[in-house]
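Encoded as structure tokens, the following chain is the form predicted on its own, with no partner shown.
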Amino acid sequence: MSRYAEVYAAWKADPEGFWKTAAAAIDWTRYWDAVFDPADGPYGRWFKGATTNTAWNCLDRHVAAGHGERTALIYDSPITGRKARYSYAELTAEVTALAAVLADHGVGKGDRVIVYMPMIPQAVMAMLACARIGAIHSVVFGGFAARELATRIDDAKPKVIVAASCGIEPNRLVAYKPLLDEAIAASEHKPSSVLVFQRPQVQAALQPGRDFDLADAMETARGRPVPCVPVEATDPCYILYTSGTTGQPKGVVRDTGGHMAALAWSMKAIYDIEPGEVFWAASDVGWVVGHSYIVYAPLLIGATTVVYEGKPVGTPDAGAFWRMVEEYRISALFTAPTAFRAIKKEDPEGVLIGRYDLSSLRTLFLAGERADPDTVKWAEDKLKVPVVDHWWQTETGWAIAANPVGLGMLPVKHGSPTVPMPGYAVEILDDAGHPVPAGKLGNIVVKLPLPPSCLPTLWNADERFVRSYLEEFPGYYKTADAGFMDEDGYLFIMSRTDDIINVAGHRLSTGAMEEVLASHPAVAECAVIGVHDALKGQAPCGFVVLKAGVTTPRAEIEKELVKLVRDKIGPVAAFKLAITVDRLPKTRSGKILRGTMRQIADGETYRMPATIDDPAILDEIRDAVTGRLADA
């Protein structure tokens, strides 16, 4: 039986007592004056008055407890063929050396450091080195466009930038230093130093007096003690930028104390991971998943984490993930639904799965965008383990809703990330702020205060924080997601509120239509957008990618899909157009760029999304819709 109801009720009865108990998993140098102070910040702050250090909690304390030889980090790069393992003692030594280098370049408590690196161990080391000396890191994807990087430099005002010389994709090298040089030239704020980790594939040119070789500097500093600097629990650990609707990025602030308390609680309660077990979040440290569940949460509890420089397919094939599970005896895999859709597209029968020993794998976790039931069922059928969809955001840092494996799983309802986690009082409101009945689509909101680890504000932008998240529904945090809650309290996330389309006065969820399209046996993945319609206001348009090996003519499948949506949702959907494409435009984390697709379909001017994986796909989408919409 699941203990979920009991645990959730305990939180609801005594929220401060609940998080005080959870905080016992963390070492504190000074305890708090108040578990929660409602008077501090836009809605309050957790563990006010306490001091602690994230690097100590992730590294040193495990070494001090006699676990220094336990593996902390596994690095695997199918792109370069390199592999490495770092024990807790070894990772602590590397992080300390890098912290010494940062200190030598004037970085201290409260200073910002931008980390501009690919998926290599040095990215993790740089983040933890900042935490060690009380600095605030802001990770920006390696290879991010110079213009976007410049806006982040001007907003965060870093004293130092830590970069790699290049990133390596399956079919290309991306030199980082020219992009970084261009960004610094374009920014008003200038960092005092740039520390470059030179990879063998590219030796970047260093600007004398400003740029320094990171590996050489770390070698010189190796062995020098650098104590962990206590910081306030309410001090930022990091800033993570997320795209803003105005084009100005929003700097999500993650505090130090609440962040650790919530993540440590989640590793056992949600993911059911014990110290020493191998947990793999197949993401990137540039995303919130990488921050929370590659870098911090596994190390906080003394587990082993994985840094993977590869793809779910193409490095070398759709069996890449299964090779990793077998080789490293991974207990739980956490990835995005889009990764599984890519695997399913290339290996629809799961033939490659059968070639590997997956006996260590207990659970698959999905998050990042909506996990359509067809993909979840495929994974359940092929892997024979529980598949747990859960829902959270950059802003929250950990799951708003999940099926808590560590508390005993609840019955699965396909299409639902299950139930709210302790700390989150989730409600569904209409546009006027009134509660809606069970099963009715509405705005998903969370009653304030938000739990530990959620953003307390935006970097240097309290007013923007209130305007963006708290103003529309007073007393609540606006998730900007739309969905419904059923009579059992299960949450269903249907789409972003921007993706709710209005067809002749009917508010319809694109997610519901995507669910129907994905159920077709020939469809690997899909996206539905609302396009301008002179008569109805908006009309839905579906884009589908077919599975490998499908021989049925595309036109025939498209007709079947139109009929399927009309049969399942009804004529009210006015679904008349399905367009087959070879691929969908996505961010690097796998989120489909539906907003950009809609702008293309409507003939609007659009700004190239900063996080797009391959800009050429947008031309393919434009070619695909040309003529088809007019004909429809």
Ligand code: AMP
Given for the second form:
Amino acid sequence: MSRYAEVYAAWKADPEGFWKTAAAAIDWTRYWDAVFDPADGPYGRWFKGATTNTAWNCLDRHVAAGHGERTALIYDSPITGRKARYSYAELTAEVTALAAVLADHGVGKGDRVIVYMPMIPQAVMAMLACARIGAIHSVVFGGFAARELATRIDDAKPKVIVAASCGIEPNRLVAYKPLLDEAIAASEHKPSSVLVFQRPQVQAALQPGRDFDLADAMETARGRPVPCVPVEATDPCYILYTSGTTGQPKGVVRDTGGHMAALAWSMKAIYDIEPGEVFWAASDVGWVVGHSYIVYAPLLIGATTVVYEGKPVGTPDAGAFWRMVEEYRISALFTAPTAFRAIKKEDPEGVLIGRYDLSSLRTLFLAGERADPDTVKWAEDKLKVPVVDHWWQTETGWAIAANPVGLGMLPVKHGSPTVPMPGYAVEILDDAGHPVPAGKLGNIVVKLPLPPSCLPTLWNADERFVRSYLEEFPGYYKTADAGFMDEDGYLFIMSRTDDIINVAGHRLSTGAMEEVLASHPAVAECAVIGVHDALKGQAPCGFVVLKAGVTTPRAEIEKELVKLVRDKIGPVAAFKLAITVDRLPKTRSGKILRGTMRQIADGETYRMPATIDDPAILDEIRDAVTGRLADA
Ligand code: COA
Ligand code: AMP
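Now show me the form predicted together with adenosine monophosphate (AMP), since the one above was the form predicted on its own.
Below is the entire complex, every chain and molecule, led by the chain shown above.
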């Protein structure tokens, strides 16, 4: 019997009382004046007036409570063959040393620090070291190009950047330092110091006076006490940039107090994890899943987290995840459906699954993109554990909808991430803002205020925050997802209402890719759409119209465009297909019919748009994509 209905009703009856109770899981240095202050910020702030420290709550307090010997972090890197374990006491010592180094480089409360690192323990240490001294980190994913990094440097204005010398992809070494140097050269704002963790695979050249060896500096600082600095509950813990509808990413702000209260609540109620258990979020610290469920949530409750530097397949095979579960007695695994599609493709019968002892695994959690029922059924069938799809966004930091395992699971409906979590009053509205009946598709919105941990605003951009999320449906937060709610209150998330696409669980903006294509001197106009991809869910596909008089062969320009997106946005954009066409289908008012183009590319039946300027263009588009998508 699930306690969900009772718990959700309790939240609805007394939201502030609910979050006040949840906040008891956190140590505060001063209690709040108001659990929620509706007058502060664009829609209000949680735990106003309270002070606390995130590193204390994630580390020191567990050591103080006698759990110093418990494993806090497991590092497993099949890509380098390295493994390590850090107890809570050891991780606290490492974080303290890194905090001392940051302080030596002038970082204090409220200063920003960009962390540009692959999946190594030092990335987690850098994040927690910032939290220890009240600095605000902004982690940048390693798969982004220098230009993306430069945009983030100019927006966050970091005093210091903490980087590694390289990341390691199965097919290549990614030297981070040249990318970083290029980004700093391109940005207006310059950090005063760059701290580089030199990995054995690449020794990065250090610029005297600006660049420093992180490991050496930590060695010198080791043992020096660095107290946890109390910060306001409403102070930012971090900024995480995510794709918006333009090339300018949105700086999602995560506060300190509400963040911890909501994450701690979720660990028990949603993931059903107890202190001391091993929880593995197979994601990357560059994404929100990594922030919330590799770093903060497991450590907040005193569980063991896992930093995995590898892939679901190819490092060395499709049994990689099962080897991890057996070796570390993992209780719950959280990953993106795309990882499972990759495993299923290589090991359709699940032969490798049978070779490992998975008896510790209680639940598989999926998020980041739509969990297609085939993949969910395959995982259920092969793993013989509940598979929980849950829906959330960088903006929220934790699940908007889930099947709360810790409260007792509700019946599973394939294709649905189940029901709204306490804190989220989810409604489905039509474009005019009217509620739609059960089963009917509409805009998914959340009634304000958003619960703790959700973004209070965008970094230095209150107005953009209001414009992007609050303006269209007054009184609500617009998720920019479309979907429906069935008669039982189950949510179904069907698509985005903006130009965001989801490629292998990575959130990307087709608008940003269009900006890059349009910058090519031969391109007159362009449109990028997300087409169906059997492995990655979606893949970007660009259509370009060349300027009159361009004589360079089309194939050559298409190749240049693929390279341009890789160079400007990064390999993670997975932009592999640019198709030259003579014209783009448009409405009579000049709007490009991207939706219809996507339907054509995906081979779906479509209705001829009433406002189309020239219907014949659609046939041209069909002819242009035929064969090209299959080849790609
Ligand atoms: N640093 C540098 N490059 C990176 C990178 C990183 N951290 N992560 C990915 N890339 C590169 C890849 O090497 C690849 O480059 P290539 O074009 O030279 O091959 C490109 O970006 C695209 O990567 P990806 O989309 O991950 O595709 P893939 O084919 O390498 O791997 C999967 C496919 C499914 C195995 C992989 O996407 C995966 O493990 N996904 C799990 C999803 C996940 O963790 N999501 C996070 C949110 S929960
Ligand atoms: P991100 O901010 O990268 O976490 O991406 C958030 C977006 O991913 C959401 O707005 C959805 O479009 C999509 N998404 C995340 N989880 C799910 C899910 N479980 N089902 C469907 N879509 C999802």
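Just so we're on the same page, rigid core means the largest C-alpha set that superposes within 1.5 Å between forms. Residue numbers count along the first chain shown, from 1. Source: prediction; values computed, not measured.
Enquirer: Asp111: with the rigid core matched between the two forms, does its Cα shift 2 Å or more?
Expert: No; that C-alpha moves by less than 2 Å between the two forms.
Enquirer: Given a core-based superposition, decide whether the C-alpha of Arg30 shifts by 2 Å or more between the two forms.
Expert: Stays below the 2 Å threshold, so no.
Enquirer: Is the C-alpha displacement of Glu16 equal to or greater than 2 Å between the two forms once the rigid core has been superposed?
Expert: It does not, since the Glu16 C-alpha is displaced less than 2 Å between the two forms after the core fit.
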